[in-house]
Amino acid sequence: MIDPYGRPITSLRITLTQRCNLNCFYCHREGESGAERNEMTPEELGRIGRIAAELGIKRIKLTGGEPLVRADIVDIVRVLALYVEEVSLTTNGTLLESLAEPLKETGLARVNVSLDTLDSGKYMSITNNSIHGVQNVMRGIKRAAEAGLNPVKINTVLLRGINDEELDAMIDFTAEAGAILQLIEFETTKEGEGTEEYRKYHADLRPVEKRLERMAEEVRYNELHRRKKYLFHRNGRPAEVEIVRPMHNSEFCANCKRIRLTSEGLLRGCLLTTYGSTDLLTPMRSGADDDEIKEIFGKVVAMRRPYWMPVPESKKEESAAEVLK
């Protein structure tokens, strides 16, 4: 499959629960919104899988939500682990001490788990949760990386007047627990960058950018969006940064190779927006046969389109002109 803009579409991400024991202030919820339980069986999932699989699609991420708040989150990575080349997962962590290891023998290749702090006060403030405490993520991301579902990703939304002073601290917590740090601009849609939320912890990533790039020993890019990666080591560990500036930024839309399919089973071209959405389940669960369900693929990639598109050079030279004013 590939997009009107040449995107070929090699990845899928699926929203297995809007459940989620904890409650982040800042979260998106993957652009949903609306009933909680209308979730896909792991025999729906499995079908799923097998047809994007014919359709070429190489790699599913898994995410909330809470993906390990589900009961079945081992059958439903062992059944899609039969159709591509990878399964992965995003996780708050909370539950992964125990799970890492089942997931990695029925499939699960790797692990993202959300962290933004290592104080247990920020922590329960970010996340408005007094039972899980931020020790238990930090055990569950070094179980993840014994388990051997490498690499472990700590993804870190950098919040400026929270933890934007916690650089250092979560490099040496990474390195430690032999995982990457993955830091990720607070992001919103565009009709959100006028709210007082975005314009209060939005922090600039450039700033960090140019330090890592003091530290580094070797830079290279992430295949995915041409995200740059710093390598470099602390504490006579090996230490991995990754950046993610999704916010204004047209070459991560122009590289992104992944669709979406919502806990309900609404497919979509993007995470931003809802334009395209086309309702996948429905029709399953009323006979649509595998040709019928290909052909709502097929729908949403040809009406992808990215969401930050690249400014023309006759844009930039008003923009520039209006600053010279």
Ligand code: SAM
Given for the second form:
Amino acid sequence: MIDPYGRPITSLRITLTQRCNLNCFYCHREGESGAERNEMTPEELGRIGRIAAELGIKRIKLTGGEPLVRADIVDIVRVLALYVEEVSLTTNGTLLESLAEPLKETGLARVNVSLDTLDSGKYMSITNNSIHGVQNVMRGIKRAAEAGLNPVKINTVLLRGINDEELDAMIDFTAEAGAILQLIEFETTKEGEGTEEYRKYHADLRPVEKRLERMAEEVRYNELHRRKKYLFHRNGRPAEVEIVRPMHNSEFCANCKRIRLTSEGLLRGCLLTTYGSTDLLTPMRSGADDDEIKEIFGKVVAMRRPYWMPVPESKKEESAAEVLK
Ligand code: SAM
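Okay, that's the form predicted alone, but what's the structure of the form predicted in complex with the ligand?
Following is the full complex, with the preceding chain placed first.
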């Protein structure tokens, strides 16, 4: 599958549930809003995975909500791993310590674990929860690396005034855990940019990149993701840091090879817009055959367009001023 902008579609991100045991204040909920519970079964997900693989999907990323709150998560991974080269998941890590090994054994290749701070008070307030502590997540990360779910990536959303002073401590922990640190820009839609919350907490990652450039022992270029990686040693152990900067980044969109399936079975071309979103689950439950399902994939891919388009030369100055505001 190739979209009208020449982007090959090789990756599918599936939201397994909207349920989550945390409630992070900045969360985009993968573009979903409600608390609908029309979740897909492992059998349905397996069929979608098989059809997607026949259409050229090589990688499936499971997300949520929190994918590990699904009691059947191991069955889901098992059935999807039959069809694609790589099944990975992104998790808040609260339930990872006991699940890392069973997931690895059933075919999970790797994990991203979201962790925005190492400070337990901040963790409780970012995640709006009083049950799951940060130590638990840190243990989950270490267990995942020991179980071989490598590379374990720590997803840290940079939040101005909250965790922007923790870079050094996060690099230390990344080295200790044998993980990779991904610093992620707080992301929102064009409409969301005007909200008070976004303006308050959004941090520009470009100065952070400059700082990493100065601090790192080595800077390499990651061809696959078309981004730099910064290499360190801490206490004799290696650590890697990457920056994910999607906002107003047409390069980010130009490299996007991913379509999405919502927890209710809507196929979508982009996180930030519902344009082209098409129901896959209802036709499937009404007896659609594989060719009909493939047509839905084709339709969604045909309607894909980059959310952040390159800025025309004439608008560049204006737009740069806007970004720096
Ligand atoms: N519960 C799982 C987790 O914590 O990884 C999966 C769902 S969560 C929505 C997936 C990832 O999106 C997490 O790494 C989270 O930090 C990131 N995320 C959520 N809202 C975001 C935002 N507004 N900007 C950037 N990243 C965001």
